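Just the one chain here, the form predicted on its own, laid out as C-alpha cells.
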Amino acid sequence: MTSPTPLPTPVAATPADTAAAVALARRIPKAELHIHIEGSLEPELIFALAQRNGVALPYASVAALRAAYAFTDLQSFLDIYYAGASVLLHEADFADMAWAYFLRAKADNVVHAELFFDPQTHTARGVPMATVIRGLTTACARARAELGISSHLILCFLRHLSEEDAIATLEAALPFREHFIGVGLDSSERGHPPTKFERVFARCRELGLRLVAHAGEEGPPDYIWQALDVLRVERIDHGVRCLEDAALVARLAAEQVPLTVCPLSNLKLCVVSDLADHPMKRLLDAGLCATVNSDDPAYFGGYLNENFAQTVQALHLTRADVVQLARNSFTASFLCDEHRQALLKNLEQSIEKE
C-alpha cells in the first residue's frame, strides 16, 4: 500500500507579490456596497459648512476634530459621528458631501456604489425628508453624468430608536420612493437585535425594497441569524463574528449570502486588535461572498482603495484574492443583470491587462 502524495507546502507571499496584489487592487474597477454617506464627511468639509450655515462646532479646529477620532468602540465613534451630522441642513449641503465622496470614489476606481444614508439623524433635527433624499440624489445623478460612476440610495434605519420610529420614517420617505432602493439597518448593535424591526422590514419586503442590515460586528452571531431568518436580508453588512459559528458559516458559503467586511473601520472600533488578526481571509477561504468596503472613511483613515491595500498587506492576501473581492463587488450588488455583467466584463477586460 503506498503512502498518499502529501499535498505542496504554501509558497509564502514575497513583499514583490504582495506589492504586485496591492497595485491590481488599486487599478482595477470595483463597487462600493457599505458605505454611509454622512461618515464620508471630511473634517475640513464639516468645518466649511459649519461656516457656511452659522452652526457652532465644540472643536476648536480642523486637527482639534481629528484628534477626537481615537474611538474604543462603536458608540464612542457614533457620539462624534452625531456631532459631525449637525452641520447638515439643505439640499446643497447633501449634495456637497456625496460629491467630494464620489470623486474619491473616482480616485479609488469605483464604477458602482451604494451609499447608506440615515434620514432619522436628520429628522430629528428639523431637516425635512426632502432635503435629504433631493440633496443626495442630485450628487448622484451629477456623479453618473461627470464621473461615470452609477450608484444606489439605501435608507437606513438606527437601531437605537424604536420600531415606531422607523416605521415613521419609512412612511415619510415613500413619496421619494424612486430614489432608493432598499432598506438597511444600522448604528449601535448591542442591545438592540435584528428581531427589533421585524415589523418594518416586513412593511419594506411588501414594498419590493431590496434589503440589508448590519449584523455581527459587535453583535453576536445569533444576530445574523435574525438577520437572515426574521428580518430576511439579502445582505449581512459587517458580518465578521460569523466565524464563530460553523453552521452559519456552512450556510452563509452554502448560499452564498454576501458580507461587505470593512477592515479599517474594524481596526479603529477594536473589533480587531491589528490588521493582521481580521478574518478577512479566512472568510474568503471559507468560500464566502466577502467584499471590501470602507464603512465611514473619514473617520476610520481610509477610502476604498486603502481599505485594499492595507488589508492585502497586513494578510499578504494574494492577486487571487484580490480578484475575487472585486469580483464578489459587483455579485453582490444591487445592479440589475445587464449592467452587473457589462461591470463584469469591464473588470475581466482590465485584469487581462496586466
Ligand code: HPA
Contents of the next structure:
Amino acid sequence: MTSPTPLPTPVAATPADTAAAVALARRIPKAELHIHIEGSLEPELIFALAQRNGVALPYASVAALRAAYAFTDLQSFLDIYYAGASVLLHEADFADMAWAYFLRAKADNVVHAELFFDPQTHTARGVPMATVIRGLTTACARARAELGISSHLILCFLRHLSEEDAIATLEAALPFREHFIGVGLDSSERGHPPTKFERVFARCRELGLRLVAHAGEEGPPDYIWQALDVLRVERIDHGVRCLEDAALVARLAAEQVPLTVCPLSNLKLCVVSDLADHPMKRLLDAGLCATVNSDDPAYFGGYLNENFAQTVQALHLTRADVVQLARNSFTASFLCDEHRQALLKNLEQSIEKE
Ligand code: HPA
Ligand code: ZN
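I've shown you the form predicted on its own. Could you give me the structure of the form predicted together with hypoxanthine (HPA)?
So here's everything in the complex, that chain up top.
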C-alpha cells in the first residue's frame, strides 16, 4: 500500500517578500475612505491654532499633549480628540487642517480621499455650519487643483447625542447639500446602537445621500446587522467584530459590503492587543471587501502608508493581498463609475511597473 502524498507545507513569507509587499503598498496609488479630518490635527497645529485664536489649552506644551495620547479604549481617545478640536473656530482653521492632511495624503500616494467631519463638535461651540463646510470645501478644491487628489466629504452624526440633534444638524447642513456626498455615524459606540438613528438615516436616504456607519469597532456584531438592515448603509466603518458571527461574515462576503478597517486605530484603542493578532488577514481570506485606512492619524501613530506598512509586516501580507486592498479602496469608494475605472486602470499600470 502506498502512503498518501503529503500535502505541501505552506511556504512562509520571507523577510524579502514582506519588504517587497511593504514597498509595493507605499508606492501604488490608493484611496482613503475612513479618515476623520479632526483626527488629522497634529499637536503642533493644535498649538498653532490655539495661539492664533486665543484658545486656552489644558496642556503646557506639544510634548505634554502628545504624552496624553495613551488610550485605553475609544472613549479615552474621544475625550482628548474633542478637546483638540476646540481650537477650530474660523473657516481658515478648517481649511488649514484639511490642507495639512492632503499634503500628507499626497506623500502616501493617496489619489482619492473621503473625509469624515463632525459638525456637532463645532456647532455646539457656536461655530456656524457654513464656517465648517466652507473651510473644508476650500481645501478639497485646492487638493484637486494643486495635488490632483479628488475627495468627498461625509457628514457624521455623533451617536452619543440624540437623534433630534442629528436631525437638526442635517437641516442646518442642507443649504450646503452639494458639498457632502453622504452621512456617517461615529463617536461612542457602546450603548448607542444604530437603531437610535433609524429616522434620520431614512431621511438622508430619501435625500439621495450615501450612507455609512461605524459599527463593530467596540460594539457587537448585532450593531453591524442593524447598520445594514435598519440604517441600510452601503459601507461599514471598522466592522472587525463581524468575525464573531459566521452568518454575518457570509452576508458581508455575499453582498461585498466594504469594511473600512483601521489597523493602527484598532491597536491604539486596544481593540486588538497586538498588530500580529489583527483580523485583517482573516477578513481578506474570508473574501470580504476590506480596505486599509488611518481613522485619526495624528492620534494613532501614522497615516495611510504607515498603516499599510505595519499591517503588512505584522501579518506577513503578500503582494497579492496589498493589490487586493488597493483595488478594494477604489471599488468601495463613492467615485462615479468613470472616475473609478480610470483610477483602477492607473493602479493596474502602476503595479505592472515593477
Ligand atoms: N470611532 C468612533 N468615532 C470616532 C472615531 C472612531 O474610531 N474617530 C473619531 N470619531
Ligand atoms: Zn472612525
